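Only one chain is included here, represented as structure tokens and corresponding to the form predicted alone.
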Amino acid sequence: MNILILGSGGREHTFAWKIAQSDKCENLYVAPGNSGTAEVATNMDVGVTDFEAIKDLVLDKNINMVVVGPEDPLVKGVHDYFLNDETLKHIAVIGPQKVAAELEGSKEFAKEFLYRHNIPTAAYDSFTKETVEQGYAFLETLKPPYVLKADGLAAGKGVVILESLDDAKAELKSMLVDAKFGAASTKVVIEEFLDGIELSCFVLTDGENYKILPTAKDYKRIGEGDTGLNTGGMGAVSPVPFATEDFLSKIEDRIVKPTVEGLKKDKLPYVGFIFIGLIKVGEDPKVIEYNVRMGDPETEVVFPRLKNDLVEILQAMSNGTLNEIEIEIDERAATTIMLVSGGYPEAYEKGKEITGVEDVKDSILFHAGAQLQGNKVVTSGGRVMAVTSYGETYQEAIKKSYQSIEKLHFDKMNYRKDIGFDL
């Protein structure tokens, strides 16, 4: 098979790394890719939402399957674009159709879906610029802290949690009236705060059957002890030590099954990955959010633990035979620590040379915001590289990642030194 992966981050490098191991993959392309994907695939200079250019590439390279990494092309309808084109509709696309991608594209759509199918989640209401006064009144009915979410896609930065009622009201005004997140915050969802510990659940579905991948926990805040601004993710651990067999069966029975059944009932066509952001409140799981793709940096710890041939799984997803696949998981723990540019998640510089990559032997390096410049690897984004390691325990795996980081360097390199601290 000739396979095309859309995306350029650490998640897409992990996909490419795993797919390249399969005998079923003949030629592998990544658009646009990064310095890491260039080692295992052919990078193509095509944007993830340039559907015309993607079509030309697919036909030119005789692509049999397209694996969509990020959410943006899914929410914009890349799967539908293929289905509606005579020359493309026979090609397998891994990722939900546009109407189902609204589970991530709109927080309000997701909350309505959760309520409709009796899936446990936080109480909420949503507001627009015209109803900002009602928003203030709703905030007054809640206990602090206050959770405000931009309804649309805001690159993982559209969720704000505030302790003070006055700050929450000011933030609501900033999001709705001052358009802090642009079009993403023309509507804002306000939720009750759930107190607990978070984790992520990853589900594969062919639209009828589902399989559950290993759980993972990521660390979103820039600062040690989960402080400071939200990022796209500073590290991850898999499996999650507190996710006992009993707790995992609650996740499957109360959340995964009704989610997959809900997709069918609501006629939301879905072939792809469902990321379910969960919180453990007491002994019970509740849903914080849905994403319609694999998480990043969780992919960098989940896929390394997957023993199966990923292409076989993707084929089963695309032809409706996922029930015939038995998922095999490596018993070892995997952890990843994200190296980021100085200043991230605010303003940061690019083009810094990354050295020491060839000296790392005990970890897998998944490139994210990194590109080739001649024969050098240089930084090109905020989250630069994920350093993934295996261990008999997550503590051992974390230790290996930190030892590998000591061999790596770029100007103003930053990373969290406490991944796994809360476990």
Given for the second form:
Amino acid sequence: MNILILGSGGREHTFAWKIAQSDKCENLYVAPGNSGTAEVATNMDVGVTDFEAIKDLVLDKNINMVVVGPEDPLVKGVHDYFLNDETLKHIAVIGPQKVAAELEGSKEFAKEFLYRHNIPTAAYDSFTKETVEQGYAFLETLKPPYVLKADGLAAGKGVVILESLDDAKAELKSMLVDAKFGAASTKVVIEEFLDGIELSCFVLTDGENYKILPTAKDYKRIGEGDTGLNTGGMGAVSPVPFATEDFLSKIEDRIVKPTVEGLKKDKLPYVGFIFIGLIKVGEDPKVIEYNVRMGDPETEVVFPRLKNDLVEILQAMSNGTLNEIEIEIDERAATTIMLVSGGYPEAYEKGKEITGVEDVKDSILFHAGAQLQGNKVVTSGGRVMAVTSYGETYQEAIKKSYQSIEKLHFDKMNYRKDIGFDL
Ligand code: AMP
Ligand code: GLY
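With the form predicted alone in hand, show me what the form predicted together with adenosine monophosphate looks like.
Full assembly next; the chain just shown is listed first.
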């Protein structure tokens, strides 16, 4: 079959790398892609939310399946766009329909879903400009630190955690009254702070059945010791050492099953990946958030451990036969370290040549913000490249990634030197 992947990050390079290994894939396209996807697929210069251009591309290249990488096209309804078009409706789309993508598109929608289905999560309430005074009163009932979340998509910046009540009130005003995050903060969810260690759980569903992929842990802060600003993710480890069998069965029973059942009960059409952000509080898992896609850089450690043919899995997801699939996992650990542009997640420069790519033999390089310029690979984003390695233990895998990084260079290259420090 002919497959189109939407996206251009390390996650999408990993999808392309894995799909290209399948005999079932004849022609693989990525829109818009990067220098890494260009190695295993054909890049097409089409944006992920330009539905009309995507339609032309799909018809022109006889695409049979579209795999959606990022959340933006899902929240904007790319799956529905296909279903509502006579010439596209037979084409498989991997990713939930718009109503279900609200699990990521709206924090309040996600919290209501969690509460409705008795899935463990932080206590919360939500407020608008009209109810800002009630918001201040609610903050007064909570213990610090205070967690404020812009309801809508805010490019990963919409969650603010503050120590003092005065700062929390000022932030609430800035979000609701001064529209700090634009339309995304028309509503704000205020949550009880949960103290614990985080991990990510990935679920595949065809709307009826589900399968669970290996867990992963990502490192979101820019600085060593989990300090400094939030980023898209600076590295990841899979499996998560503290996710014991007992803990994993709690996740499945208390969270995964009621989530998939909840989607059915609420008639939220979902063929795709569910990324459940979890926190371990004491010995119990609680949901921090849902994402309606795979994680980045978690995909760069989860897919390398997946032994199955990914296209077979994706077909089973779209045919409703996921129950017939047996997920097979590589016992080895996989880790990834993200190389980023100096200055990221604030201002940084682009267009720096990346050297040493051909010299890396013991790791897999998943390109993220990297593009071809002639025959050179140059930086084009904040997160530039994920360096993934296998090991009998995660420590061994991490060591290999750091050794590979020594061969790589670009001007002002930065990365965290302590991935896995807390495990
Ligand atoms: P989110 O975008 O909802 O994943 O939130 C971003 C980050 O904020 C999470 O990865 C957590 O580190 C933190 N966070 C969100 N909600 C809470 C909470 N209720 N308690 C503690 N930390 C939280
Ligand atoms: N690594 C976190 C995310 O993909 O949202």
